[in-house]
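The chain below stands alone, shown as structure tokens; this is the form predicted on its own.
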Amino acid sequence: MFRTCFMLIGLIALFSCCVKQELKTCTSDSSLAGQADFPIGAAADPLLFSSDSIYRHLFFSQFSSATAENSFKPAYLHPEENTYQWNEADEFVSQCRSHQMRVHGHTLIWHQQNPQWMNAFAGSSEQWEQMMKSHIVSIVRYFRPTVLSWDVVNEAFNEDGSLRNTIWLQHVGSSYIEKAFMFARQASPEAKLFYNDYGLETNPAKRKAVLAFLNHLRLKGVPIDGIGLQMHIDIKYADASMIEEAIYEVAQNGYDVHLSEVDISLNPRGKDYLLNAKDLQAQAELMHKIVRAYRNIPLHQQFGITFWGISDRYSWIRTTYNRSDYPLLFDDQYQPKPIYCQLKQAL
């Protein structure tokens, strides 16, 4: 019955969204956060706050939830085995809290952006587990109670649904995921704890494997509160109905849903590209459909929508893939794009 109601509501929402939307312009005078019933967030680089005043203004005026792009990752917070560097993350938290923003911690356990000492750690499986515990507990406890949600484990699965061969799997075993969540709960009993991954919104096989794995852990009492669907998608291959199904399926399994790293690429193939109104329109309409689908899950499971950046100027896609792309809400001159306008309308 629950699934039937979800799908019926979703079909109605999709039908209403299929009506051609005109390419519109709007202003950013009012905030996105003020329009929404759930948190609207963005990932930000705190180093830009002092060097780019417009970037800083948009971040603090438009959003209600904050994620640091890098400052909370292991290589930044824990550069040496017995040394933690808190300054950059502390400043980020302080500025966000002064603007009444929620801060989401990203990420505790990952296969990338680990410090060299961690990758090279020598010890038994028991020593690896103790090292992981110390890392998680120290960070989560330090930021309690200003940071009350965490991506505990990030990207632990391959595209076929098997476990990724990370340093944690190699040295601790598959129980590392379970143990990571238990350690985080020990450090902050009140925090919301998330598993975060890419492709769950477009790869049903991977999503079903992740849900089966996490559901099994929950039956054992492992505290997994939510799932982050990263949502690094594009206008060429993304299927709105498949994304809708993913959102509903995660909610139906009883998890809070965080659309955690949203950007919508216009040039996924990395070819010579000329920005055009048609693609901007497609980007805006896809965003509209996603928000409508998200709003149709129970409100208490809507942890929020977080964009992985603010302006196209600083998108990670450009630097990582060395290509022209325009995946975010504001253009290079910080003007709101059609995707921003459609988002505000959908909220």
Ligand code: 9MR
Contents of the next structure:
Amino acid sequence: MFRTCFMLIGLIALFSCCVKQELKTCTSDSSLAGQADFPIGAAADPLLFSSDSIYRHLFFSQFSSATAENSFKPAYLHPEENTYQWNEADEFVSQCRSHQMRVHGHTLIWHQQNPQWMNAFAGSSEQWEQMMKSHIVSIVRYFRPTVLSWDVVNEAFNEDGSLRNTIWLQHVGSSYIEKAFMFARQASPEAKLFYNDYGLETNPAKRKAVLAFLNHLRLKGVPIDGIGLQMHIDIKYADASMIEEAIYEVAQNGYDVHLSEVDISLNPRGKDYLLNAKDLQAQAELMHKIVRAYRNIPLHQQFGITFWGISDRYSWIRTTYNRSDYPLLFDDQYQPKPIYCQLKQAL
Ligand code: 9MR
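Mind pulling up the form predicted in complex with this ligand next to the form predicted on its own we just looked at?
What follows is the whole complex; the chain from before opens it.
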């Protein structure tokens, strides 16, 4: 009788110890970055640093790599042809550096968030190339040596793997991608230069076309160091096999791999949606699988995992698609979600 009692007490003690252990790993008292062998990043809006102290605290205490969600884009940095506006980005860099964070530059050449003058630029293809060169070189040089990695070209391909019809393709021609990388390299011999895109992780046809295109450029000596898999995904990819395959394939092709804009939507169809424990768990388990796969590629190719935001409260998905969604690590009250706990465990 006594023996059974002791055994029961022992079991209860063991159980509560495990629960405590679980809870302990799930608080945000210790940092994600401290747990990882590779940089863990988030995209942030520097304007929120002064208005939202918890946001600021989480950003600087949890992460070791920083991407400005918008402040480095052409419309922000290069508002007029002969005017650069550095203040917001400078402030971002200086705050990140004072917290020993790496700053990743996003993005030099894109088809969105370009200033009006750039879209309307009138000139020959040589003049367009000169304009592109001067844009890239001025920005990359300005931030040297603090910003040592760049998304040089962003989202240049369609879903079927053909080149997207952007101002750059129209005016510079299909060589604009290799030229952009060459100019970035001229401006910074030591920077890591990335091609960044969405859908590469879930659309094998697009990924294979992009890899074939970039491999061909690399063979010609174009300096492309890595590929950013943006990873705006959702819980219907629960078995993760496609995503794992994408991570391995990009690494096997010899590129550094940046999971560059991670978020996992719970409500991709944008219906009326009630947040529930099952979906939060599915989100957490998917994250766990992705991190396990990422840890399997060689350490020197693990550029890092960057989340596209910190708290669900400010996710771009809510504002862009006007839907309720919960794609990030912290909830609206800044509490760590199951995805945060699973990420921490997987690191
Ligand atoms: O999160 C960014 C949002 O605040 C901007 O309004 C939007 C403009 O298109 O860009 C968002 O970030 C995008 C990133 O720069 C490139 N990949 C897709 C991201 C989400 O749209």
